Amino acid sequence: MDKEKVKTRSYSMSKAYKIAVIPGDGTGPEVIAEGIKVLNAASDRFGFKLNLTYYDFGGERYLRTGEILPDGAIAELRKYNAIYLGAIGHPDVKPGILEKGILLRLRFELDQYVNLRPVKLYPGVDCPLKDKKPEHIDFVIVRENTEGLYAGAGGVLKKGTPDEVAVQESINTRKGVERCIRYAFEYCKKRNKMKKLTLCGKTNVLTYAFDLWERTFHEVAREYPDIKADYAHVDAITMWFVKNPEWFDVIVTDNMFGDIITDLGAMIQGGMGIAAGGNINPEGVSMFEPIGGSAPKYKGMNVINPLAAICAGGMMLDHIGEEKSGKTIENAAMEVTGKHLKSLAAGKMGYSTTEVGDLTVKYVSEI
């Protein structure tokens, strides 16, 4: 399997973590490079070691070899403490090939059953919502990540004819629903903010799937009497994200609704340039990534915002047990947005990609 030599920083440290790095396509390698700079600064300050192994999975490899993920890739990735991903998507590859062949395959085969998406407005970031400030937007979405409409169940009959029928089935299992909900309750407990967990569903229409979700939600809630169990229809959630985002603490939902409301969340926190996420398997290997795409039109221009990738790196450290260093990276990113950036948009930050990385390194070392 093609991979770069392991890059190990030599220190006499007791804690060491194996990280698989997939820089990906477009501007992915650029933002990951800045994320690695910041991760190395955190490891220097807090006394742990990162053993990084790079993999070239993505569009260029596919165009060169016709191979999406080589044999043995999944088994090899299981050996790491975490995966750090740039972005997948190449303008010369038909949409869906890389996304399904890499992103969805990794999520499903590594059983990364939770998509974790913090939605937080940082200081200095323009919010499209009138009169909303950082104290109003600070919640987390826990999205089920391996079932629902994304399971790929269904089929087509009489394709291309006037009588064509297309069926896409949403698969929801008690096991899959319960483990996602239980993760959300535990996360809400650890977060210890409002102690409120909201189930986002559509019980008045999707009466089979969300009956399972709602029953399971309230059964698990009995084990967490200190957490308020709340419910809202998905259409109401989209309204309240805009009108009253301060109402929310942690939200749990299925795969499709989660896909939709996390993008709305990204917009109210200032855009994809600051949105980071994790694909979580609490018992296995998890993967962390910036939410925005590969942005190939900005490739090589040194103008793309790396903060989403940097914050994803902070989430990764928090997940593997380096909570203090993960929080320091987030605080450093907040210093950068609050004191320096004119905008989060590519080419409008007032700083280059590498300069934003350098500023974050500076604050990681100082604050």
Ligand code: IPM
Second form
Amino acid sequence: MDKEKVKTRSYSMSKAYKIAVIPGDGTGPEVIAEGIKVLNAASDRFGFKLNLTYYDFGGERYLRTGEILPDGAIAELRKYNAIYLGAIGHPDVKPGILEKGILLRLRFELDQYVNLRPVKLYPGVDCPLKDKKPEHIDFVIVRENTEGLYAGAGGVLKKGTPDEVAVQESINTRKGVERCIRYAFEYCKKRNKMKKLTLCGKTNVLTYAFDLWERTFHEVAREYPDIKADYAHVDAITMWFVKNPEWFDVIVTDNMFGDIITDLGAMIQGGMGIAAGGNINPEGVSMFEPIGGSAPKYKGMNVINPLAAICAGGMMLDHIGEEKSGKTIENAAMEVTGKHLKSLAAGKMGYSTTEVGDLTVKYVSEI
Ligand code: IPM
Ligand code: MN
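The structure above corresponds to the form predicted on its own; please provide the structure of the form predicted together with the ligand.
What follows is the entire complex, opening with the chain shown before.
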């Protein structure tokens, strides 16, 4: 062991983090198991401790007990340094119950007001865009995560009749919009790459909501003279993601648009197998997850790609203050895509789920 390593280890040995682990549904438990292997490898190498507490929230528990989230669960989760989530969604449960009752409830009640989704093409990964290479695809989407159409405002009248009326309103508060935009400017500054922040909106049609977004954006931009404040309509941005992804550095947008463009982002970085995200409350407890969902058809087959969950684990370590470990996990994932995987798709990687986890562990310990 060299001097540097010894120093790091003895200095941070005292550090311990409490992590709540929610493996969840479908392939969630399989990918989280690999993620935990990798997190433990990082904790061994860099000398900090992770105290893990598992929670069985998800479809199975709901079907067994009728309970979505037990009383007191949210209060209990507030005590952790972070939450590590697999996937929520079960084929035998009506769509919406678990998503709203667990995932969205946690995001809202823990006030995780930013959904941070990096879009980065790793070495060796097949990009569906012709001639685009890792140097062309490297941006981050900051999605507002507690308001907009997701707030649940609206209602229904005369349900089931020919006169039925359904209203679903987008809630945008000055406070909610501003804190998200501020986070995006700060993130862009810290990232220190192109120093360009793009607001993704629809100012030509949604003239109430995106007027608030646009005004707030330009007001906050004055505090960041070094960052180029850029704008794109959401429909145009889907076009640019395909044609000129290299234009983007950091993008900030509302909840619904963010949901849509981050799935497109995941595809241009090679698919759901690699797409990780963080639900961030900078002043509270944040939650990290692969964004691909529970993929029930691959459950228990040891074929799903765990890299998205592994990278979400890396983001979690970065967030709690173990930046070096976070970076090492990302670098290890890049070694795995660059040197090993034939594809990122489930069943086509040339390796099993557990083998991909083992390979990543090897690189985390070595590089
Ligand atoms: C996501 C998912 C969720 C969302 C669903 C499962 C509620 O699609 O994390 O992007 O819409 O936010
Ligand atoms: Mn989504």
